[in-house]
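The chain that follows stands alone, in the form predicted alone, written as structure tokens.
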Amino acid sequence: MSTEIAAGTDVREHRILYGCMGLGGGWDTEPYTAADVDTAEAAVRAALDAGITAFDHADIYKHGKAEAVFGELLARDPQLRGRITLQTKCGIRVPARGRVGLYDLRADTIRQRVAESLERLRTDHVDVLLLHRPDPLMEPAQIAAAFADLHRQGLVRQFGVSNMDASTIGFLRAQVSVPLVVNQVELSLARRELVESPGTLEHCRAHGIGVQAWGPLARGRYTGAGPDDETTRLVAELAERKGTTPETIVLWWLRRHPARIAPVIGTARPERIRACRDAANAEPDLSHDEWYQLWISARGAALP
């Protein structure tokens, strides 16, 4: 049964997001094509069919082409914007014309990047803006000013961060007046560091900050694209026992954590997106013991 979540809803209520990094053609500056738009449309329709209504972007994805292609879809279907939650990120500047790649969270840069994203996405606001990476030179007062301006103008409804640890989030929260509602981090059965080193997840839970996991399927490592190892076999066994897909089991492992981690799936293949349907539409059906079985198997060693 679909439990589709209305647009504009608090992003923390979404069980899964669709990550749009794979849309828009190649990682180059060549223009996207009509075929790229069709590929994006097929992926977005598959996500909607699976009950996924939150879409994650960043200004740098495919050098802006991911947002631009998505904007084409919103123009094709004017009703679509009202059905979805739209999230984007800023703060990374890619190398160009002799300039090194760097992080930039200055106030004017944030405002400019949001304006450019809105133009590419062909919308008057985004529901969520995340700071993509921590900038060692960042001044929280500048970030606070940019966030306040964007919120007051109705250009951004909610704010968060990405790839930040507990201390950095706390540093920002001390000066930013709008709530930070989410932290997006790399997390999966293959990348378990945040589970195995307490701190960041617990900080997020304590302060009502939702956690989103990028790379949650670990490039298919446990669902057919990796070695036929013990964990892959365990995932398949659990999927068969519960009448679902291996992708769902891997995503349920994240959802079962008390932080209620929301995976951000990034495949552009409609069949793999639809394989995540149960994870988007049902609470995780993993027992305490089954969750630990998966963890220990992926670790490759017993717990200390």
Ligand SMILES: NC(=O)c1ccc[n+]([C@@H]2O[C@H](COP(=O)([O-])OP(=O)(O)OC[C@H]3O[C@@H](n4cnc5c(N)ncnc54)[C@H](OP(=O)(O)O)[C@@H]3O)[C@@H](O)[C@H]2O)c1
Given for the second form:
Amino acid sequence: MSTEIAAGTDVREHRILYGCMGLGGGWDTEPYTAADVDTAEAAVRAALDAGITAFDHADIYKHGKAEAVFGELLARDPQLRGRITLQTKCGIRVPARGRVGLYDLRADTIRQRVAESLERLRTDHVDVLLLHRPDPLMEPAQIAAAFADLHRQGLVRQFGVSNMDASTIGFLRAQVSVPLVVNQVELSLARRELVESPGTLEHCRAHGIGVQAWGPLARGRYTGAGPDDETTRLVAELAERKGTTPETIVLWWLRRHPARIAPVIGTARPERIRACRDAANAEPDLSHDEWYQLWISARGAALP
Ligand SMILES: NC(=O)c1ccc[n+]([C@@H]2O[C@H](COP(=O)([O-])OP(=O)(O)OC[C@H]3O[C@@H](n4cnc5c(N)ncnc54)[C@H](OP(=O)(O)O)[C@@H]3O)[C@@H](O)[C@H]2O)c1
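Alongside the form predicted alone that was just displayed, please also present the structure of the form predicted together with this ligand.
Every chain and every other molecule in the complex is listed next, the one we just looked at coming first.
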């Protein structure tokens, strides 16, 4: 029942993305190794097998090594780039040799970071560029100019933001001429703040902005890595009843929300990636009441 989505499609069409932050070896500036490339290849193959064809990066992941190993895979398999949607982010400067990390969304920085990402990824364009975090010093006119240039030059097809609330998105949308099509935020059964405090998700729905969830598996909290508590048991029970995996239930909880939240899964283990297959290929099979059962169990208290 695989419904693989063609490359170059609107990123909002993807039910799920594979997050590449776990690829490329360690968080250091040592070069990546052949073993790191093999790990990345196994993960990407597992994602494609599971029907996942959108890949999420950031310039900073593993100090650029996540993009670099991915670029090596693209160079090894010339067909691959045409099969996938490639998303990256810019806007965070990570600490290097004692300097502090900071945010930087100045126009020249955005242009420069995209050029560096394209070089590491060994591609002539990315499908989607996200601003990684809001920068208190950002000037929307500068972001607008950088986005317009990148779009005109064919270097970036679609644009979006990450970790931004409704008012910040509205502030940017008023001045940026290209559409902002995605907001990537932390969301899972364990991190429910945006579901529980209306504002950001509703703004996204009202303006046709797709929501992507980072940390959607809650680092395995309900699928083997956390305590054997009531929610973990409920997730397992629903998985068994529906003939799917606990990972899929946790991801369906996001997909079942009317914002049709697209999880960005970050496990590098092929078997865990494959366990997400039904979330990539099927519409969520969770009733209204089952969705509430999961929510109430995870929040640990009855609704008021
Ligand atoms: N926009 C942002 O600010 C932002 C921030 C963070 C991440 N992201 C993106 O979101 C993606 C996903 O984020 P995430 O990695 O936090 O999400 P996640 O998918 O919730 O968690 C994946 C992590 O949890 C571990 N894990 C999952 N299931 C497990 C289990 N059953 N037992 C033990 N460990 C388990 C994985 O380890 P294994 O690899 O060993 O399975 C991996 O380290 C990233 O790759 C990145 O693309 C974006």
